[in-house]
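So this first bit is one chain, no partners, the form predicted on its own, shown in structure tokens.
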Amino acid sequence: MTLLLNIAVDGVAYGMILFMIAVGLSVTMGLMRVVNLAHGGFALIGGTLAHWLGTEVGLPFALVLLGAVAGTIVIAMPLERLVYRRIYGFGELQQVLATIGLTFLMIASVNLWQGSSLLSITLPEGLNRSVDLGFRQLTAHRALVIGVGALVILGLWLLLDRTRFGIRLRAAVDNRDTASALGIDTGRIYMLTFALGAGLAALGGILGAELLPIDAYYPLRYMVLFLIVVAIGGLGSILGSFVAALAIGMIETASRYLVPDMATITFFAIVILFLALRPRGLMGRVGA
């Protein structure tokens, strides 16, 4: 029982990180119809800014977190307007090639600025303390990750399903020309949605640096993992991405606990079997 509880706690924390990073990719691929393989680069940018603000500028962690996420959004917005708007009209293969090119540009930029070594993100003493769960000690940092992940899924549900912005986004996705004719600024909607996804990726990259360490090659190292979350959850489904991320977190954690020598093979075998049975994922859109 203790082993199962340990797997559950570690799996949920890992899954929350995957969700925060991958949910923006699910939105851009499922709703905005762009294969953005550079999405993990925004987690890299967020983590790199957090490292710089914390170790070189010397800001406290709260300001590091806010500044890194805000900085990533500031970078993402003009990038969407100047580059991605042209990519939206490309075919799928051209989108893959263009966004892979952006990925290598991000990697090269971080490599030039901070080098290729691991980029540490210093946590305040309070987040390094342990919380007694009865069956194990859990660091306050992992408890924070779980709490923030829960707030993110709730906030996204409220934003997309209960606000005027969410209604306009769905209208722009379903028929951009008609939405524009009705007075909806679809370009602005797309830019804000893209920036939201980039900001969440940065947040996940910073909070998840303990489990998914930040270095210049971060986007390539974890690209497949983020794509798996989107594929299993279903393109464009926020809830699907959440469930998929938690399931993947549990499966990978259980594999490392139970069959450490076969963990990677076991994990990918389960993923392949699932996608063979459910190629659209858990909650994929029919038109995706």
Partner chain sequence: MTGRLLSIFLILAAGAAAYLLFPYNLAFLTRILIMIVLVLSLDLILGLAGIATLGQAAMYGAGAYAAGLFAIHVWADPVAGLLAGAVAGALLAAVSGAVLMRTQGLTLIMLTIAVAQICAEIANRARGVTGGADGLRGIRPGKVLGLWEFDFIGITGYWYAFAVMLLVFLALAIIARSPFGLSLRGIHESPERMVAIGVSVYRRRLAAYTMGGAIAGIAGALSAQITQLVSLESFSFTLSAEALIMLILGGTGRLYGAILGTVIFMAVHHVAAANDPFNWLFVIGALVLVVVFFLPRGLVALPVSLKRLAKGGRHAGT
Second form
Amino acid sequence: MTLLLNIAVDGVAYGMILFMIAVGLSVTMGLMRVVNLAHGGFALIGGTLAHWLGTEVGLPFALVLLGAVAGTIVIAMPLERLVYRRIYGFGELQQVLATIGLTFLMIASVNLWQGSSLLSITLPEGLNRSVDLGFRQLTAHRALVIGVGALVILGLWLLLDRTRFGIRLRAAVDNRDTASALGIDTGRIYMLTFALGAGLAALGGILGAELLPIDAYYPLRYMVLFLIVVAIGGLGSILGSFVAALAIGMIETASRYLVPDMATITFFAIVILFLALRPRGLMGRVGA
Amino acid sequence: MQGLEVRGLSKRFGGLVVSEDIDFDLPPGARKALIGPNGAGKSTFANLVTGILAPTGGSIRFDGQDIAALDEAERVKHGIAKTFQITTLFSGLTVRENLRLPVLERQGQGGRLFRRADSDPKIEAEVEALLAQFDLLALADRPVVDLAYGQQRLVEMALTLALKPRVLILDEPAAGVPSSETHLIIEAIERLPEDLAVLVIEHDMDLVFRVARSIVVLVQGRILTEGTPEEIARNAQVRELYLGGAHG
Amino acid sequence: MTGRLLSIFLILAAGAAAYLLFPYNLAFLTRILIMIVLVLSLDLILGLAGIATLGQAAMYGAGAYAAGLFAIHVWADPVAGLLAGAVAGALLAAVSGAVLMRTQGLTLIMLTIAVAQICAEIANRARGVTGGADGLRGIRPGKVLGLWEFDFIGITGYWYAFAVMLLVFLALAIIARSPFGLSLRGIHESPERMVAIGVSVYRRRLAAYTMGGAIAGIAGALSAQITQLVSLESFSFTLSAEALIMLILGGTGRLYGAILGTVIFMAVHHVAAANDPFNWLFVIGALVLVVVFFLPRGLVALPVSLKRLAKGGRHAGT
Ligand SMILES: Nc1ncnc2c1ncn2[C@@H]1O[C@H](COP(=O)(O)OP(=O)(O)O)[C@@H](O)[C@H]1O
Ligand SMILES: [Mg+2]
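Output the structure of the form predicted in complex with its partner chain; the preceding block shows the form predicted on its own.
Once more the chain from above appears, this time first in line as the rest of the complex follows.
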């Protein structure tokens, strides 16, 4: 029983991280129909900025978080304009190549600036304290991760369901041409969505550094993991990504607890089996 | 019975009924046209017959044999083929290669590895004959993308005919073709083999009246009426449908 | 036929010239040859059949480990080892392809990456057999065809790899012009139409994927025999990505694009990566973006692209 609860708590925390990082990828891929392999790069950029702001500049954690996320968005916006906007119309192979190229450039830049070793992110004292859950101790940091993840899904739901931007975004995901024919400025929506996705990836990258440690090769190491969340959730579906991320968090955590030697293989086997049976994922509207 | 025999065929997309209780025969040598407003379900009917879509109910028999369980590729092998309403060709390949592919596949040679694709004189002769039949000899070595749309529609027909079908369904063969080139399509249809069963789906009434000996009118998934071109031309309901502006 | 003879002659001449011009770089030249075989396998799958994959390293690695283990435990004969590599690559491709070829687009690309990662993980866990992270060592291939011993300068290795590359090139040139090759191009152009002419696209794609797997396995086997070492890196994403980049750089679907792209890419790599692998990532990242935006059809189409540019037309996208 305790084991199950442990798996549930750790799995949820891990799932929240995956969700924050991958949700932007899912929405941009559903919206812009672009195969983006560089998305993990934004988590890397966020993590690197956080490392720098925390250890070298010495800001307090709240400001580190804010500054790193904002910094990532500032970097992401021009990239959308300069690279992504040009490849929307390209074939999928060209998109794969362009975003691989971008990934390589991100890795090389981070290495040039901060080197290739592990980039630690200093947490404030308070987050290292543990909370007693009765059956186990949970660090305040994990509790924070779960809390922020919940806030993010709530915020996204409000944004999509309750704002004009959300209505337009959903219209554009459903049908891009109709949306622009209706006078919706899809270019602006693309950019804002992209920036939001990159910002969330940075947030997830920083908060998740304990589970997915940050170093220059981060975007390559976890590329498949993030893509799996998107493919299982279904392109363009936020709820799908959320469910998929939690499920993947649980499955991975469970296989680590239960079959530590075969964890990766078990995990991939389940994923491949699922996608073979449901190639469009849980809630895919768009054919992958 | 020889030929195609459809009974009580129906198809629903969710709540939308697109084909309802359709009875339809197409014996060898038939020249039928299927007309009706846009969205009437004509393409859907063609897709049901060729196995691209699975029906919700009803039966499809070919030469007395139930073919409902066969998939698209298997029905092609049985001799049921159709052209696409939207031209679907191997656009980067030349016209000749476009025609060589279906001939090779029909002869069961499509998987061969260690001989050249163009080395079988029988297959090449068949390809040349098709090129000649559709007046495409002069364009044979051009990539299909470079052809005018009317010519692409001819390739579309030639490619389908290369399968030596016994039932040929032409889904709007003249759609998008400038009126100056429609005659090419009409002539090509008139030159089709006598014993081939042909069903033409078309909006161009000139074409329909030129090639069809019998016309079926489909409205909202149901067959409204069937008759000779003269009967259809006189039919008040049909005139209403077309002159009433429903024609898209 | 004369075209074929001419290309054989050109490749032979280039091989001999490289051998004479760079006698002290035979190891590097041999690596290029091995890479060409891998990129050729990708050209069959991606260039002809249009199957987008980022996991060709899976079959390469499988071939490498199979050939290595075969040499250690069964028989040291290099040609038999190549066969073992080909079988391993084909088997892995057939088994994984049975699932993969049902998917397309993003899912397909992702699963191809995943398959390679699984292979790496398995090789890593099965330390007792594969040597795990230390790599598989102790491969001592015998004489090629019982005649030529592998020498430490790498002369035998070079000509052995060259001969294998030439044979693979010729086999693919024949397959590309065969009915099967034509049908793969047809599938690439329009899978819907291929179904409409009565072809099981799934089976054809699986056959192509398996063949490509066999050739990638041969490339892996070559590398195992010549470097006498197999490491987990054989399964790496970077290897798959680089092979893809080489192919696109040269131009897809024409085989000699694979040769051209590989030679140029490896030469640039040799120069740029000499001191710092991360600098190399800058170079390759920029190179890829340049190819995507300015040379979408690769170097073999460069003359055409330039002509269009001179006429004031826009670059040709695909
Ligand atoms: N795959 C599908 N899913 C849902 N509705 C469809 C699908 N295909 C066709 N329809 C609908 O079925 C109706 C008939 O379409 P179609 O057969 O293409 O008509 P026609 O060829 O007579 O113009 C239309 O309302 C169309 O929107
Ligand atoms: Mg129609």
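Numbering follows the first chain given and starts at 1. We call the rigid core the largest set of C-alpha positions that still match within 1.5 Å between the two forms. Remember, it's a predicted structure, so these values are computed and weren't measured experimentally.
Fitting the two forms on the rigid core leaves the C-alpha of Asn128 displaced by under 2 angstroms between these two forms.
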